[in-house]
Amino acid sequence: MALERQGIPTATFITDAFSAYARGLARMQNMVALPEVVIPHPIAGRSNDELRDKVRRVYDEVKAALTIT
């Protein structure tokens, strides 16, 4: 949050068992707008395989998110 209080654009990756508990973080840190890249849970004991391909199918979102307009 110290990065986007800045003017820097940042992404934060969560899995969507806690993108409740992330949305609650943002609002209490008066971040509503602070972007969010949802990736399936679990990600725990994963391949690197399987985590890169998580990763990819939100490569839009990422990109979305860390361009300035």
Contents of the next structure:
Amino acid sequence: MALERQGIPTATFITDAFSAYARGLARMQNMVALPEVVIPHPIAGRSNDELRDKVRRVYDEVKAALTIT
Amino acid sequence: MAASKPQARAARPFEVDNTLEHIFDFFDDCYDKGWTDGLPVFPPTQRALERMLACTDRARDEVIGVIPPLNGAATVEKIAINAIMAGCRPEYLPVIITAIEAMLQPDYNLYGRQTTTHPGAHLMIVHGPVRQELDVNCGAGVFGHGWRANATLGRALRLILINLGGNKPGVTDMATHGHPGKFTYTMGEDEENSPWPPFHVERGLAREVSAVTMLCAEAPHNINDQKSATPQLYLGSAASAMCHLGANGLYRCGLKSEQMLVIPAESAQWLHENGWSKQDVKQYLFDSARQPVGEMRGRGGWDMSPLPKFVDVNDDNAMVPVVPSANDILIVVAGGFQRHMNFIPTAGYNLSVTRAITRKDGTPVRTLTEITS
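Can you return the structure of this protein in the form predicted in complex with the partner chain rather than the form predicted alone?
Expanding to the full complex; the earlier chain stays at the top.
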């Protein structure tokens, strides 16, 4: 949110367990349009292969978040 | 984060008529609206509010700060309303205002503390003559029940965080477990029975000044050592608890970081008789509460933040401390008899803040009556 306020494009990764929370915080900070990329929970202790797979599935969303004008 | 300061809206105190049934209705209503910590709350009537506001020299609409993450404006009046709901006596108000000011200092990182998965509650340590004035427990059962000041000062802070900061478990407060100190977490230092200078004196305040320290911390973890014949053995027991492999300190000691140990006066006097200053205790804990890199690698909070430069992370035998320096070990003397200690762990990326209780013009006070006299 601090970076977006400085005009730096961001894509905020969040697991689905924290999605409502992230949206709520963004709303409280008057940043409802904050680009959020949701991946399935959990991530802690998971294999690199599993994490890579989770991120590959949202590649287009990350690209869109960082290039949207 | 640059949050815009919202306009303070005038609070509307409740009017409750004089029947018990309405008191029950009041609590049910507050609970349903999400305005409580789950326990019954007192009605903040106009009369109670005026009585409490008479205990500060500040204007009722003065904004003490903005409470994250909801960014509600903490006016003196709204702080007072929550304090009344928590069961505080009117004269507690300046202590609560000071605590809120401390929590809003950048080093405290209240936004992070309010929203993290770590089980941090807001420990209030009360210093100076105000401890006697408000009867704050510093002795037996210091973290337990039985004292109105300890029970309600911390509770007032929690209600302020809920009602002005939007703190709600599982919604904005993502603590995986939390801990019971989230209801209240308030102590005083046993300054009279300590052989060492009080905590607030270490922080540059005069001994006779009343002050508050806020530290966001995990639950107290007891260390029971009745047998150790030397300070080294005794403090070694504490050190072993302070550096367990799930403790945040080990992994966060490259950041601004503190960990605290509470020692009863009986132990502090024994250490003092053995020639140990408070600084000696800090240095010993800093040197001995350590784990080797090889034990830490790949677990806990490994590789999530940089370790201090003096630790070679490629050397499995390099020893990692729990704080950046000996002075980041906080020592507070409190508790009853016998040589129990309590480790007060922190997340390791937030600092405690000590603040004198003052008049509106910034003059520190010894007693709260000086504020309005």
